[in-house]
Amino acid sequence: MRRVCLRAVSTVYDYIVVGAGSSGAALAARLSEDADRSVLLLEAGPDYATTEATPHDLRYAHRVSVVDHDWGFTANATPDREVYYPRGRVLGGSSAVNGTLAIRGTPEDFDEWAALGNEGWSWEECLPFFRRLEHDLDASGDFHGTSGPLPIVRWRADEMRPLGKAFIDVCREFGFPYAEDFNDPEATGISPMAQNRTADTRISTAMAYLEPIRNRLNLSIRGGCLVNRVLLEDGRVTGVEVDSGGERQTVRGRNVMLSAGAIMSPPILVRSGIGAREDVEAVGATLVRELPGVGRNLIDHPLCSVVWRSKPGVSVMPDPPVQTMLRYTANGGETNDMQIYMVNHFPGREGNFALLPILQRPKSRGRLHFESAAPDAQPRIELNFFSDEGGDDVRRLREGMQLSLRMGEHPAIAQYAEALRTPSSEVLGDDAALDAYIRANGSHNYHPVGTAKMGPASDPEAVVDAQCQVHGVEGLRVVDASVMPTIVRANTNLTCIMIGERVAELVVGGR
């Protein structure tokens, strides 16, 4: 058995932030605004200090990066079907590899968080932090910020490719309103996509929050640092144990913030002795704080596409893959509980376009299983899609796919198609067959949340309180997508950044 020698770093930091993704980068940047507060930001992936030094796959806004800077995870979408599950492993986290879609959740999402016992997380209380993070180049007024670090733009009419233009026209003919701005709290209908980019450059939180402040002497940023566990004494945080450069080291800190994401923050908790007893024992750790909700309540947005083979020259690089999105309410659903993207092409698989329905308010819940003590081992990810009692998740996706077919058959879109590829028109016309197709082919939108749920101590599944402090552990917080008690009706990146901004304000205010 190999012996691991621990080397201690003598510096004691005020705050150690674990994970430099959407939430962690924003959190570290805001905490370090006070020069008397020392902050260490640890990232498992590489650290590219400038935009110029950043590889092309991270800079290019119109292609999701799922190879060079990825954890290589897989997940079970259903119990018998495995899918690829990309997560960014680099400074900026998934904000550095994603599709740059910059959409907020609805007011109802955040009001629900507050109603679940999370004081301070209502829409009215979260809005100032959405405003603080953004530099909106197209919209202004009470709902928008114009001086934040993250630029947000929308596709102009003269930039729109033919399929995007056609989709807007067809949606309006189908009776959906046109929305100038999806980040208006009352917006619904068809709209050009808002994105965090400038021209063709993806602006990650590494670029927006960290690159401009690297001169701060009280902020240390370290890439290639994989955190094994949090160190605890008498119920209080004292630091973290880190693998760096092939050596295991301990770093002391008065406060630790886990921002490693909904998939990797929970394993750190479990290896630290925090979680369900059976999970902690499974990885060989000693139980410190029993919190059965760690790794439970996993939620993602299920999706399934209707794909056409396009005519030559229609679905090609370097056209942007997504420029338009429909936001609508399913029959019997909740406000804006569905999205449909017009996918101009699939990067790497040109020659096809798709209408892609995505369920925003799924009822199914998954979980993580912890099977290894190794800090680089992924947990077993069970999305448990379409497991809700009554089958409402499948029904809403089925109706979204059938709506997509009707839209795709409209002459404005059909003129660009050679043929329907998948599923067949026979399957799309048969509810039972289409339900079976969705169960066999439905996937996810790269939006895992909820695995360290925020809620009061009276909630047996809650892991953190409304200040994102881990229940019963002093000095330890989780600050990332893990804490969302329910998933927002939107792409999750902006909400994760907002969480970082919000918790930084709580810390500065002494809460």
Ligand SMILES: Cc1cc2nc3c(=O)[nH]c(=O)nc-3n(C[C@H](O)[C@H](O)[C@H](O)COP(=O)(O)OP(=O)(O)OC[C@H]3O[C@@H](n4cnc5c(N)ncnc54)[C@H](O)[C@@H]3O)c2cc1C
The other form holds:
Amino acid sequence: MRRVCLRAVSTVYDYIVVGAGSSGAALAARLSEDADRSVLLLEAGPDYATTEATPHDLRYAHRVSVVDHDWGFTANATPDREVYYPRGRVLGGSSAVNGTLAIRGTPEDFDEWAALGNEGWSWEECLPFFRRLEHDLDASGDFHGTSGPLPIVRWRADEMRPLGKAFIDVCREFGFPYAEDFNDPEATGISPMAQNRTADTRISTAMAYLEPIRNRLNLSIRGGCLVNRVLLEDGRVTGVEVDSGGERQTVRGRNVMLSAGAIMSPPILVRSGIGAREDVEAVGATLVRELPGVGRNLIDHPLCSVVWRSKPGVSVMPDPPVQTMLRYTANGGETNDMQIYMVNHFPGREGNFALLPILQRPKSRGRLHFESAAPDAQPRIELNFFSDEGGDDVRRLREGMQLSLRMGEHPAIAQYAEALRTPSSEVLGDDAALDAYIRANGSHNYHPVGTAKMGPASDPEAVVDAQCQVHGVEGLRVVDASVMPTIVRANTNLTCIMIGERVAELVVGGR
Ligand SMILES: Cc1cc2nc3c(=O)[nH]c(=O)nc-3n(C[C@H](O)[C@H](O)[C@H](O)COP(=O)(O)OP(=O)(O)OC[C@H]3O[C@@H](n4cnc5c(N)ncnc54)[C@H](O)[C@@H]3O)c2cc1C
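Please show me the structure of the same protein in the form predicted in complex with this ligand, now that we have looked at it in the form predicted alone.
Everything in the complex follows now, all chains and molecules, and the chain you saw is the first one.
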């Protein structure tokens, strides 16, 4: 890569959106609805323009696809333990590689964002955008949309594999209610999983939002464009610097929207001189705006599974890996602060099934460290799991694993097991040993958020305001998972798409 700016594009775009993932694709599609607005969407990964041209692994809904279209990152789950940390690198971003589980955050999540000083983000104010993004094929009424771009479908009883069926029965016997629809704001208990797919095809935001509008002459979509930094003059955005086709180029824009995700938006800010002074200096940039919250407040959902070896023929491809999920409240926890999935099998490792508890309201916080000026270098990712004072995170996960064991021992599920694999029953029966096991084996759910959090200027860790504008920098917004001040009690894809929809409306409405 030549490092000098060889080419400066003279067009001035109204909006440059960086990253065509869950938030960025939705944002660019909505902004370009008005033909008077010119929008340039820049994506580091390849652009497959149609569903037919999209490789099979990106289309197949029942297996996460983290081989050819992945950034290849690693993270430290705990200070001394590294884990793989996939992120999609393709048009559609992580929505193009993910598990397609389509669950909204709960009303309490968004009301908390509003209570933290983010006007316009309460549940009531976010609901219209959850409705706008979806075409729910099963549910309608006040809480659902039936004409949005993203199809949502739930598993029918006749499609349920034996372990999914058994899990529903066992949850009911354990006293959990049956919920038809997890995207109903009141829902808790056991439910068939909602997914964004049609039959076996994963519907990414590239397919849902961008494919139908490629004819728009005011929208330019460019794959293979790696954004290095935002260009600024007198505290105002003037464009971006991009590596494209082996050349470093500049493109001018009146507004820049960073939608590169919770791991890659913060390093773009830091390379542009926006962040903590020591971070900006560490990558050799000049400080433009000191915002110490950039890269802090990293949150993901910690998890740890109980695994059984299954009887022959039970845990096999092409069965879907996950069809059912339990949502419940931990002892002393907050509403719906836990999930447990029945994992019918692990793709690539058939012959095992698992109950997988996932903590939805972790108290631990991690951070990113910025050590390289290279635009494709990952920041060092420190998840800092189980570091909360009082150990409430590990305690709730331990109780979730012990509940999983009791459920797995119920004859309705146990009939499919040959033996318990991990952890051993001795470890599961000993609180201290199980806590140590979780600290040594607990991992993440691919859900990083919070690294450029939304909040009022009075909050020293806030990076963007309630319009997602970077504090103190005109014309620059962050619009992706980074802006969530707290993590939602749900898989994060739908909320990221909602953020793209919501901010487009704020922009169009002139706020
Ligand atoms: C393997 C996996 C499984 C998951 N499963 C689920 C699930 O089943 N359900 C669910 O709800 N959530 C799931 N998630 C999480 C969910 O997909 C993400 O939270 C969501 O997609 C994040 O959206 P985003 O817009 O913040 O970032 P992304 O969708 O990751 O988009 C960021 C985009 O920016 C691009 N980019 C990054 N840096 C640059 C740069 N410098 N220049 C140009 N482009 C750049 C990236 O290539 C990417 O396309 C999963 C995630 C993964 C990785």
